[in-house]
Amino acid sequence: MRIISVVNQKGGCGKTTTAVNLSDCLALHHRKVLLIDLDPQSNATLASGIKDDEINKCMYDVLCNKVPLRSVPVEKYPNFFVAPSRVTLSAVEQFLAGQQGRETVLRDAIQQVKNDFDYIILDCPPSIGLLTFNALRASSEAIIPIEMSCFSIQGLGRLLGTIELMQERTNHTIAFRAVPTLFDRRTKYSWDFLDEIRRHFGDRMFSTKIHTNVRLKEAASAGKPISRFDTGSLGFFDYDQLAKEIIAEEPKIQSIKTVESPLKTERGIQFRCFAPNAQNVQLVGDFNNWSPNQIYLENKNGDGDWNKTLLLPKGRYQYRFIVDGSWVHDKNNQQAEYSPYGGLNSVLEV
């Protein structure tokens, strides 16, 4: 499962309209998508066509009351589910304040449903709160649409640095990349930005140009996504190559595959994860108290399959891997606890 925040501090630049778009793209597609939509002003709700008798619970229930997230979805569409928003959800930041693992909050929600959708499609809003840091740290991936305007370029700086400064104290990685919007290609002005983003983002940057197009306006007026209201316009045809060209991605994303792990051996445990684009993969746990830099697993074949065995003693232990900096529980160890500094951490009885 990939988790994409579609994230910008600066409104009006069509980041509701990408993450809207881009979830039903790919769920016609045949990916099962999941748009949550963490903005109070309930943009993407409206967008989707859903009208507030639709409404069950909403987000504010899954932040605040803990209610499952897997019972606020909407299914409007053949694979494409949305977790509505009202706007109770702008109290969710005074709610969480001062409370304790306030920034994991969606992420511990998310893991309830992560076997149950392909994509989870978060649409942030227009800050840099609460709501979107929680978004950031709940995913492995981040869209940024940049509009032709020399005003998107200059609060890019507060978004990046927020982005490196989380990675930096919570040693979580996020992949994140730009897409232009309300590109005009007719004018030379658009042109000329398009290449001031690159010298930003350089290879960080989708192919994909999003063009001005008012049928895009037009369709979430209307409440519904571009594919269902006009698929001979040009916005149809660039969010549908948008959702190609993240599907092609699909192959070379870390990912965890179905492997036996902990297997227990004539030698020892061994522990196993698949992460084909890793660099490195370290095993903690209290077995070594949770001392990154000491146990590295091998991934000898060259196939992603990185794999150690460790002689323990009898006993009970919670462990988590450490790919490339971000700590990740076993996702094929059904046994796991909460941690009381977030996260879950995987659990194993010799």
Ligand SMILES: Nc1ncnc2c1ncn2[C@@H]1O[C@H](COP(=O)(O)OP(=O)(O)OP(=O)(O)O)[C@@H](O)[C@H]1O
Second form
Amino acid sequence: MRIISVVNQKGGCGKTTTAVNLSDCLALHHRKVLLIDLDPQSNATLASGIKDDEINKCMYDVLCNKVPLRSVPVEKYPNFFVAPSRVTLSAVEQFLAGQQGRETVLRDAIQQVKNDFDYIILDCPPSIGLLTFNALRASSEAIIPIEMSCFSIQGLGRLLGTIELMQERTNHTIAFRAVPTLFDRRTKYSWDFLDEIRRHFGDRMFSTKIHTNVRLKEAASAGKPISRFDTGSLGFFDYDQLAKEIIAEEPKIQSIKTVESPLKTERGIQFRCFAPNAQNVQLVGDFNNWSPNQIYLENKNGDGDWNKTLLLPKGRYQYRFIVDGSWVHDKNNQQAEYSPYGGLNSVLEV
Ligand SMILES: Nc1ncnc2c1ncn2[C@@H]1O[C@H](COP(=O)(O)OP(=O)(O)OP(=O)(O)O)[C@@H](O)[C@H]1O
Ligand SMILES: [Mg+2]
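Switch over from the form predicted alone to the form predicted together with the ligand, please.
Whole complex next, starting from this chain.
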């Protein structure tokens, strides 16, 4: 599952428009998506067409009253779920102030639904307060919409500084990228500004640009994602492109998916290695004198989740996987030691 914040403290740069339409376009591509509205203005809730009487619980209840996140989402369209907000969300910062763990309340709440969705998209408010901090702590990725206007660059440094500071302080890394919004291709200004943004962000930018398109505004007013409003519009084309760009990265993201390994089960110790493109994966260790061609992991479901369960007597072992001939340590096992022959050996205590 990918958790992506749509964030920028600048107001009106297209965060909500991006969060709603990207979520919906991902859902159209058969991804199961949860859009979480983290803005007390509730624009994402309204633009998705959620009516007040459809809301049972909202994000305030999750963050302040420990209501399980699973009980909140409204299924608006197939695969497209919305966890709505109400104006009460503005009280969250005050409620959580001074509480221990206040920056990770959302991350903890998301744990419960992390196997239910392919994507969670977080629409952030236009400020860097506790709500935005919670979003960033919960996310592995962030999209920064940047309006193609001269004021939009101001304050960006602060946002990027906040992300860097959080990464240093918490050891939690976020892959962030900018997406140009409200782009007017008829003006030289937009193109010049795009060059400036590219200089600033380098390869941390999407190829897709979101053009100014009045149909996006009209769709939001009608409480509909653009795909339910006008599929012939440039707005739909752009957000569909953005969704495709994000989907194209899935194999790369999945290859760094972590699994619990080694796992102690009733049948023995289960070794697991996630290697979707591998032809074969072996296990070697001091339990078999580091001899290759003896223990092969199995990829029964063909999904790249290789595993093997072994019965091992009590003891302390070092081991490695051999993935298509390369000796690698177990990335999911924190315990590892330097080998006198170079590289790391994973360590297991039974
Ligand atoms: N590409 C676009 N073309 C035309 N109008 C747009 C586009 N993107 C956003 N808008 C309009 O601009 C306004 C602000 O957009 P949006 O609400 O998405 O920004 P925001 O960053 O979420 O704002 P806030 O900071 O207040 O949450 C809205 O009226 C929206 O419909
Ligand atoms: Mg918004």
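Throughout, rigid core stands for the largest set of C-alpha atoms superposing within 1.5 Å between the two forms. Computed from a predicted structure; not experimentally measured. Positions refer to the first chain, counted from 1.
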property: Core-aligned C-alpha movement of Q167 between the two forms reaching 2 Å; result: no
property: CA of N332, rigid core aligned, shift of 2 Å or more between the two forms; result: yes
property: CA of Q112, rigid core aligned, shift of 2 Å or more between the two forms; result: no
